[in-house]
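One chain comes next, on its own, written out as structure tokens in the form predicted alone.
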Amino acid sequence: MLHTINKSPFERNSLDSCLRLSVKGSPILLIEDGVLAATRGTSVSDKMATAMNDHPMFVMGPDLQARGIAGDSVADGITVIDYGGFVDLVVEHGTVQSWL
């Protein structure tokens, strides 16, 4: 199952809920304001680094760009993808759980 998070980790607990309840090994895709969790040097950076031990992490490049976040601000280990990559993840995993 692919998990998507579209809320900022600084405003909502969607990321925390996802990390607590998702199955180890399931991929997590950060979209919309959720991309803020992918940036290095924030209060959630350590949480994300730990989560990457259990989950492949992806972030939508167009959503980073829309928020003025440079690609080199993304934490190591998080893969930046485009819309085609999003479609590939959905096809590969079949089911999508959106954390609101």
Contents of the next structure:
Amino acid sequence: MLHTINKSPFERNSLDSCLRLSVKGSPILLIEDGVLAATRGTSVSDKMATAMNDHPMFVMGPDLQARGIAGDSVADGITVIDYGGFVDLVVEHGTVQSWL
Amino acid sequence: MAETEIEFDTAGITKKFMYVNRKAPYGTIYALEVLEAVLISAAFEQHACIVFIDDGVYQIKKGQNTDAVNMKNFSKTYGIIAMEKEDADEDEDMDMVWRIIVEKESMEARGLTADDFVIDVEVIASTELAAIMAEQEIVISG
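Can you return the structure of this protein in the form predicted in complex with the partner chain rather than the form predicted alone?
Let us now look at the entire complex, which starts with that chain.
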């Protein structure tokens, strides 16, 4: 199962709920305002680093670019993908749970 | 134009659906939209886990009164879900498993207990609920 998060971790609890309710090994994709969780040096950076021990972590490049977040601002261990990469994840993992 | 009746041949096709409710009622349309999707699922005799997480637990809170806000109190409609579950449980010819689940952590964080809900629910901790979620075939979120 692929988990997507489209809300900012600074505004909503979508990231927390996703981490609480996703099994180890399931990939997480940050999209739309969810990409804000991928940046370095934030109040959720430690939480993200811990999460990456259990989950492959992806972030949508176009959503980063739209928000003026450069690639070198993305924390280590997070894979930046494009729309084609999103499709690949869905094809590979089948079921999607959207944390809205 | 002549009226044609469309038939859907869904015999033998049963999938595991999960409906994830995470928003309080009335503030947004999410709760009502997911509820309508659940009722459609019942018509097609699919397996369903209806789960209430985060503020979604308020959807089934007892004592809702929407008279003064001019909105329809749809908390009573969850009773239909409970009835569908009873049908699924009791009818041996029906290949349909329904579960109504509240996440323990979300319930407790809001000072609620299972007695506060309009329907009977299973209260399940997050670790176990994560495993149930992982085995679903289709997840509809709100």
